[in-house]
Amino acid sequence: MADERKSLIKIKPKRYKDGEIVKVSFMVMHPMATGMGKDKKTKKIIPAKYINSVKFVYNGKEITNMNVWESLSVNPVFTIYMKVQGKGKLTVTYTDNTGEVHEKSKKIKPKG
């Protein structure tokens, strides 16, 4: 069973209004571990361990689907820019080499 990991989902600005533009960004604590790296301890190869696919579902409409590499950094920041429409839900999936899936949702809300 994959671990609980910490993410979160942060909207700017907070206050939008709906046919407005915004900036998603996805954050997530994950270890992004190349499989290069040794443990200091046990000095043994830390597995390789990275997000590969990173998908933003709007209104169960798909906005964009990310293929990633482990290059990135630990606790990687995912943004895109969306047009809001209406209120809905979105949400964030991410997979990683391990076959761990994550999903985080949002509710959105405009005002006006």
Second form
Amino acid sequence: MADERKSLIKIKPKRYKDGEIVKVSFMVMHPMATGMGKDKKTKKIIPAKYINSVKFVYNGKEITNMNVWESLSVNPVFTIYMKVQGKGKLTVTYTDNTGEVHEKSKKIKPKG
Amino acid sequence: MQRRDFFKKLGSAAAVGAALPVMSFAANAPKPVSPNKMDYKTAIDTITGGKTPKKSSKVHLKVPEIAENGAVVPVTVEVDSPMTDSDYVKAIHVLSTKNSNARCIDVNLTPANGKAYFSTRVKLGGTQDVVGLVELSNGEFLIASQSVKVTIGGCG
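Give me the form predicted in complex with its partner chain now, not the form predicted on its own.
Starting with the chain above, the whole complex follows.
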């Protein structure tokens, strides 16, 4: 299934100044199957499919990277803080244990 | 002698008959095994490299005391740290004591974060402790833990 996964980057507060520390949350629609659960209808084990690693890159510089295991919830949320340093782009990439790669980016525009 | 042989054969046939259904049942439903099984103790040892983490009030772990649904348990870890180039939080690890894989997530932070904070949602298989293990830039380890009561397990 090569369907496009939905993901979202949220920044709080919406209006921010240069040098301010803002809250960044990345959400993605992902099954996060542990490989231990069973399908109730077919009674077969659902194969493991979970996110392995997440990277936050801001203006070409890696801010945060995460090693993830299967015990995170379905449709996980990753929330961190970030220091705004000028105009630029924030890119979040994740990789899957099945080799799936997804990328999402958001422009950073400080005001005032 | 003939009668004895007959009973011997009967007995062995019965034994095979009894063993068969058990085997076929086992073949149909193999026990699910976690892909990365890891104990809580070995997980802590692999992260710290043999060092003993210190209990500290600097680490603020926010977990609900009673979770109605173990599939979605919000976890927040916040650390009091200036986050300068010389003194910052290197990594935040979230662990659980009784899940088949104790490690949930490792977050490697940098001074560009500005604040040592991480929050997510985890699955818990039952009533257990959630542990926040923090690695500082000077190589020290701090720890904070809290027990969570789970009424419905989440690792399906």
